[in-house]
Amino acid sequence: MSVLVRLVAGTLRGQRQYGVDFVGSIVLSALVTAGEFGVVVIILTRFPRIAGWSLPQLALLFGLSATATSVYRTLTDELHDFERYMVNGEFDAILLRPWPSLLVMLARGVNLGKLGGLLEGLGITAWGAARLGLAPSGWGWLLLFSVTGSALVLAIGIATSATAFWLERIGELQVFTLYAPSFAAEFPQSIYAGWLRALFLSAIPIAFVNYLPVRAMLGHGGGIATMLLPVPAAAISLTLAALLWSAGERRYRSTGS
């Protein structure tokens, strides 16, 4: 961990060095989110309820999702760029480093800039939790399952990451396992096809991100054993992740010629 806090820090000083650039991606990427949150917003005014969540709930499940999001992108931004790796050979390079390949994707990709979306994302959650008057235990639930949430799309990322092993581009997947199922986080899962919710609750978990347990959290649905799946979910899917790279790394055998 000290290794990594030093490898984080030093990608931190080289960002900061663009003062003008660095303030502007946290204040775009927080205008980003807000956008996308303004057209659920707009929705709503057509159609007071989606599957019975007032606006209120729906930015629970928005405001964690884009929160879920943000942190991945934060941590993982030269990770998410993991094809490049692949097709280039850069890889290579990062083998001859003595210390595990994943810590070292992961510690020079954090980017601060994604900071506005995470922000913003737990603003949208914290209206939203203003405006259906939790109790403080409420409050507390929803700050876990942002960290459970983070962690699973974290996982998924990895993982996406991790079969450009095998596939060397991998653009086309993080599409289907990233970009569309945080936008379908969004919104109830009720109003899903039956098999679209199954591979949410299986392959992509990310019905275990916000939707479970705040349903349960707000009395749509299950009870304390369902706020806490989140726990075992992501401690589960991690670990996967982490199987899956260690699988990927053996088989790597460079690029061609």
Contents of the next structure:
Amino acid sequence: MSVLVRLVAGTLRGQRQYGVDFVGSIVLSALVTAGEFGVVVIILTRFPRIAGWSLPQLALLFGLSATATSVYRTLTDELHDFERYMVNGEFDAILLRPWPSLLVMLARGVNLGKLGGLLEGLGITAWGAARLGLAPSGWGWLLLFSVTGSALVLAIGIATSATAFWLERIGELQVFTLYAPSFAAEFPQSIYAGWLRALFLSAIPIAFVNYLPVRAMLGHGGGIATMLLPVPAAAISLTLAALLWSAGERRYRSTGS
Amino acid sequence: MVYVLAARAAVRRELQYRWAHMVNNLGSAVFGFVYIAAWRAVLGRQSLSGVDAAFMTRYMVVSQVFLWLTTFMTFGLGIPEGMRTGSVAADLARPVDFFGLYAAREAGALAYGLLYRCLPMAVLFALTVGFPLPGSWPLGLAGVALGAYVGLCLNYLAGLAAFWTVQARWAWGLRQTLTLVLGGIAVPPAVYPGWLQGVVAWSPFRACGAIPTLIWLGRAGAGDLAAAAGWAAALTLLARALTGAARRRVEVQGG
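Please could you give me the other form, the form predicted together with its partner chain, since above is the form predicted alone?
Then the entire complex follows, led off by the chain already shown.
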């Protein structure tokens, strides 16, 4: 643990050298999220609901999805670019360290520059919750969903990066496993075709990030059990992702360069 | 001709990754499916300003397919990366036009994108939700070509910001966000609230989204095409003027 703290501190010290860059990244990551939410707001200025969900309710979905994705991006700046380690053979240096490689990759990649998107995600969630007049217990649930949702997206991200041990290049795969699903999670899953819904309940379990628990919380289907479902879902996903990572690690053969 | 050679080199580079791009196309198509599903859920059986669920399905597939020509380009056309490595100094010293060189490289990548990104996605959409052919081929193709050129200019301008700041990503992110919101990528301008329609009508971003899409669908004509051409001319002049200023300002970060 103390090793992890030291590694993260080192990473952050490195980033502090670039002060303006840091502020810039925060603004930028907020900007991109704002644009996406802007489109949803524009649609809802003309139409009151999407599949029965009002704007504050959709804000819960959007905010939780943005929060989870931003936490993933805040924690995994290096892991997200893991193909670079494969292509350039930089992973050798990681293996030389006496700590689990996944841990080193995560500690290296803490990037507070992505906090803009995170703050905005939390802000949009809070706005939705306030507009809906949620009880304190409701806010507590949302906090839990933020944590489990972040863990789920992190698991999907780790699993995607782990495939680099076989595929080397994963940048394009991330569009399919991370970007498109987290975008899809901004809307109620009920609008999607069966195959897409099945995908988001299984291989890319994005439905557990926000749709299933929030729907249950708003009383539209399922009860406490459904609201707790993200906890085991996140635990299982993280375990599977870690297993895939270690399987890939055993298979690793460096590049010739 | 040096520009053709630059473009051809870009095509060869892209070809190395064509299978990876196919996976990306699938992900990109999911974005299209999500928007289509959202619009079908929003509209149901109703119609607003001539916009109904069937129209929005056509709008989204056309918009999504041509995003790869009009919007998704190399970050700043590669200028910020050139500033970082110092290669931009060599490019400035070449006896060819700087804007022309970067535009030609990107044009090569776009030509590749037409074959390996737009075409497969159009086929995928045609097999699933349908992909409409243009109301008029000459107008439709001209709209897309102008959209690609305006997008190229906007990306070039965002990239030029690297001459003044190490933060060119701001400019690039701003362009991306404005194109999404004001360009009409996911929402046809007719559906926008009144005050925003005015902003959209006077922004160049429309030329990268709503104009080519609506012309393709036969809902816009020569007037909008002329507006796109006007923006293309204005942005070309701006790009040239700023290139001159950048040339005097150049300060590479490494190399």
